[in-house]
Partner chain sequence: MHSDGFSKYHPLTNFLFFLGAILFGVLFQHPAYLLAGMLCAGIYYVLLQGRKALKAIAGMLLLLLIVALINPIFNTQGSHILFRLFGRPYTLEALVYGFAVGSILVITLLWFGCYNQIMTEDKFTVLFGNLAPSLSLLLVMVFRLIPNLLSRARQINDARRAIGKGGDDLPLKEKITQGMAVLTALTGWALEGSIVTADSMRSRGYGAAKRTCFQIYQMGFGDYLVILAAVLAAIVTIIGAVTGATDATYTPLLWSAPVSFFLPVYCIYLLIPTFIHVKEVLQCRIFISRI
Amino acid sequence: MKKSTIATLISLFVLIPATLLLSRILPGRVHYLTSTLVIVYILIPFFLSFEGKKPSARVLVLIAVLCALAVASRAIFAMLPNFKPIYGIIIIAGIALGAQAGFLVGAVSAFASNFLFGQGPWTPWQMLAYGTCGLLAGLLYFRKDKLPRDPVSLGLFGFISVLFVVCPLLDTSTVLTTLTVFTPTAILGIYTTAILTNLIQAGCTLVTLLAISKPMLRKIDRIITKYGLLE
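Can you show the structure of this one chain in the form predicted together with its partner chain?
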């Protein structure tokens, strides 16, 4: 077995249960710490398998370019302060490069953009949420012709995945930092107060994918075929 596979198995089947058990034994508010640790354990396998593959220079630079585009996209739309096309670009990266690379683009863009906007207790959650966004896109659309790839259906996919997957993951971080009891009403309260911002984020993703999914996918696919990048 490869070293990265062993590490993945250890991380998923030993570390996660051990941490969860520990959070039941230890007194006090350890749940925030243990949940963050669990996220780190989920992130590690993705990073390890990327390291283990020893990516070629071309793939490495291609991924770096997509991450940088995702981070820079927010500054390009500086004239519209609330407009964040970052999810759209991560989804496009996932569709073009596959689930694993999509996750990597998401997680690295979240991490890199936090060096500009500030790291915080939300960083691991953002990495997981953004990564999942790229992962889902890759799982559903990469090298598959079953699902329609026109801008409208991609836009809808983006809208739904941001509203129901990415934003709830980010709100979970708020739930864990601010609540003292975890009753259904309290948790629902936090999620509903965030619904407006989440709708805006999902709307931005919809607009981004409607406008640029076609030209961007064409450009990335062209580079991939021209230079045989994913072989």
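Complement to the form predicted together with its partner chain: the form predicted alone:
The next block holds one chain only.
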């Protein structure tokens, strides 16, 4: 197993959950520190994925552009709070650039967009949820010899991953950051009242990937091939 894969698993299943739980215990406004630590945890496997070589400036610029597009896609639809094309952009980033880059784009875009929508104890959880979305896309679709990249398949993947991975993580964040007394009724109430919102977000991701996944991936693949970014 590659060092970057091991580092990703440690970050995802050990370091980030431990930091999120610790942030709930510590007093004061520690979400900025927690968010910074999450980004650091993600950067380590990202740089290890280049196997000792420094990522080129062109790769970093491409990742930055995808982060900016993700943030813009969330900001443009701010008047529709449950309609978030951002997940579709993050998935496309993971498919085109790999699991570590997808995780990085998701986490950074969540952190950056919250300067518009408001930072808080929910921010690190959003970084984890958005990043996991990009990570799964990279694991399943990064190489063209893996799962098919047609818009329908990607749309269905986006719908399922948002509905059953991203949204439950965000709902868990709501449980942990809003409830002071944990009872089965209160916890179940949060998860059940979020079902409609989650379906809308998953449906938005489906529509986004059906509409833009093919042209965006074609353009990104052309850039990668032209400049040999991932060689």
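What we label the rigid core is the largest C-alpha set whose atoms superpose within 1.5 Å from one form to the other. Numbering follows the first chain given and starts at 1. These numbers were taken from a predicted model, which means no experiment stands behind them.
* Asked: For Leu15, is the C-alpha shift between the two forms 2 Å or more after core superposition?
  -> Where the cores coincide, Leu15 still shows a C-alpha shift between the two forms that is 2 Å or more.
* Return yes or no for Leu170: a CA shift of at least 2 Å between the two forms, with the rigid core superposed? => Not so; Leu170 is displaced by less than 2 Å.
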